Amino acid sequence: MSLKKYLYSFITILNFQEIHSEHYLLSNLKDNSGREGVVIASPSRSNPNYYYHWVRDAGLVVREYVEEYKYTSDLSLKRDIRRFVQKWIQVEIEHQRTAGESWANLGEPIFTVDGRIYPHPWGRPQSDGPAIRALTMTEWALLMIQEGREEDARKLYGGKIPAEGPIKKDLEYVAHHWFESNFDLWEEVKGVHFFTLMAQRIALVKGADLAAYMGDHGASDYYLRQADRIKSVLNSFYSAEKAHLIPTINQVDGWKNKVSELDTASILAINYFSFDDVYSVDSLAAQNTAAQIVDVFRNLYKINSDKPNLAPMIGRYSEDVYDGNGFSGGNPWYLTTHAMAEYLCRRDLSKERTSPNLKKIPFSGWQFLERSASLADSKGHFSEQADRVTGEPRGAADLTWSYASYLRAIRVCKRAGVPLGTN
């Protein structure tokens, strides 16, 4: 194939997938009754049933819409995003009110589409959800202030104790409970987690800025002190011996099969929550972790080893056995493959130089996106997972986070430049 034809094919498949990802994502931003503000994890109601609202997933999805609102010049789109974010805020206020009456408090991870707590045993609490919710609402409040809607932002923050506003409620929860054991984003391990602490730290730092603006200086100082304490704990997550980030320390419950302690959750955390002073994309920890993850998954799945010249599909962690509806063996996930694409493109955008002593990843972020898009069906549907042997869909169909992660990654990669070359 000529370079011209290759480029046309390459760009066409990525653009096709972007358009369809936007469409399927939008269809998941409400339940079947049309209630806006609910973010279903997937329309799948059986084998598996993901027809619920996860606080973490919803917060991450809405955060991408806040980011789009920030940069778009399309007034109609701005109006639609503003309407949706306000509906999501109302849904989450209901969730806070309901969860406040449960034993798990604000760490309750899942709600039914009509706002009830998930009525079955689950990995509780999950403390990344309140942090991500607070972070997204804080970033939205700061945009409201820029637009001259300060009174609305003040209501959203709510500076009284006991807290009244949804941002203040979550920030207080995070500030007073961040050091407690909780379940990780994969809902399998109870302990202290890198992903969760990174989310909690950025939420507190940005929340402190908002609190100071609102005149809540005591709270602002307290949030910053807690953020500094989290930073000191985060320093213990890099293993010099293993030369990569550890996803969990002080495990007290849950699965104990993650012997390698190598997890794509670490790359997700760096993409979503890193500051330059803690685990930037150019940090030794980030680069070593990413390189080892790519190495592991290149040979772990037949779908990758059969095509060694293509960017590999990436799983959660090498010991994973969850197949999307049982435990016959782990598969690559779309959202973790998109995370690797985003990470590499963020590194391309960085002003820092990659150390010549580090092992290079022989693929670009664009190549990971192309690989993922090539496994979507003819109508651009992403599932949760791709079969490790055949590439066929596995797990929940039309996973909301799969689409959101693709759109997020392609936005970053477009900023990084031409979709060619290797890293």
Given for the second form:
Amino acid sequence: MSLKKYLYSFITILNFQEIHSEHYLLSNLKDNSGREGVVIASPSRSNPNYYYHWVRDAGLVVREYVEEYKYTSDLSLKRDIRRFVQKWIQVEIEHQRTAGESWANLGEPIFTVDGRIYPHPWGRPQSDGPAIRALTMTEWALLMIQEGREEDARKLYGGKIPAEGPIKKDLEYVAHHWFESNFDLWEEVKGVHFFTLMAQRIALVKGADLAAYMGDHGASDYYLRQADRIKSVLNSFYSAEKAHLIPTINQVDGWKNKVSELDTASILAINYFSFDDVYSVDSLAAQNTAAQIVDVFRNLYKINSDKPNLAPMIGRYSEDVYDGNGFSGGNPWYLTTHAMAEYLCRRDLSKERTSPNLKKIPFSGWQFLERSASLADSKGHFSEQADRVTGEPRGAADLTWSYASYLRAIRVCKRAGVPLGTN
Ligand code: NOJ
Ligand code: NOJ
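Okay, that's the form predicted alone, but what's the structure of the form predicted in complex with 1-deoxynojirimycin (NOJ)?
Every chain and every other molecule in the complex is listed next, the one we just looked at coming first.
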């Protein structure tokens, strides 16, 4: 194939997948009755049943729309996003009210589409949820201020004790509970987590900005002090001996199978929450962790080792056994593969770039996206996972986060201006 033809096929598959991802993502932003603002994790109602609103997934997905709002000049798209974000905020205000009465409090991770607490035993609390929710709302409020819609922002923050606005409610929860053990984003391990602390720190730092703007100076100082304490705890997550970040310290409960302590959640955390040079994309910790993750998954799954010249599909962690419905063995996930793509493009965007002494990852961000897009079916559907041997869809179909993570990575990679098809 000529280089031109190769690049052309590459662009088409990525564009095709982008259009489909936008479309399938949109249809997951409401429930079956058309109630908007609910973000279903997936339309799948059995084997597995993911027809629920996870606070984490929803907050991350809406945050992607907030980013899109920032960059687009399309006024009707802006209007649609504004309407949708407001609906999501209404839904989360209800969730906060309901969760306030449960033992997990605002760390309640899952709600039914009609706003009830997930009625089964589960890994509770999950403290990344309120942090991500506060972060997304805070970024939205700051945008509204910039646009002269200060009243909207004021309602969202609501600066009183007891906190009345949804942002301040979550910030108070984060500031007072961040050091308590809770379940990780994969809902398996109870302890103190890198992903969660990174989310909590950025939520508090940005929240402190908003608090100061609202004249709530005492709260602002308090949030910043907690953010600083989190920053010092974050220092203990890099193992110089292992030369990678570890996902959890002080485990008190949950699964104990992650003996490698290498987890793609660390890369997700850096992409989503790295701020003011704390574990930036070009830190030694980030680069070493990413390189080791690529190495591990290249050799772990047959679909990867069969095609060593293609970018490998990336999983959560090597000991994973969750197959998306049961426990027959782990598979690569779309959202973690997209996270590796996003990471590499972010690193290319960053001024520092790779230090010459570090182990190089022999694939570009675009190549990870291309690999992932090539495994979607002919209509561009992404599920949660791809079979480790055949590449067939596994786990929840049309996982909302799979689409949002693809669009996010594409956005970052386009901005990075990395030429297609280069390393
Ligand atoms: C479902 C969770 O969402 C998944 O992450 C986990 O691996 C399994 N349950 C096992 O707890
Ligand atoms: C399982 C994943 O482990 C978790 O991170 C996610 O929130 C839920 N599925 C819903 O997508």
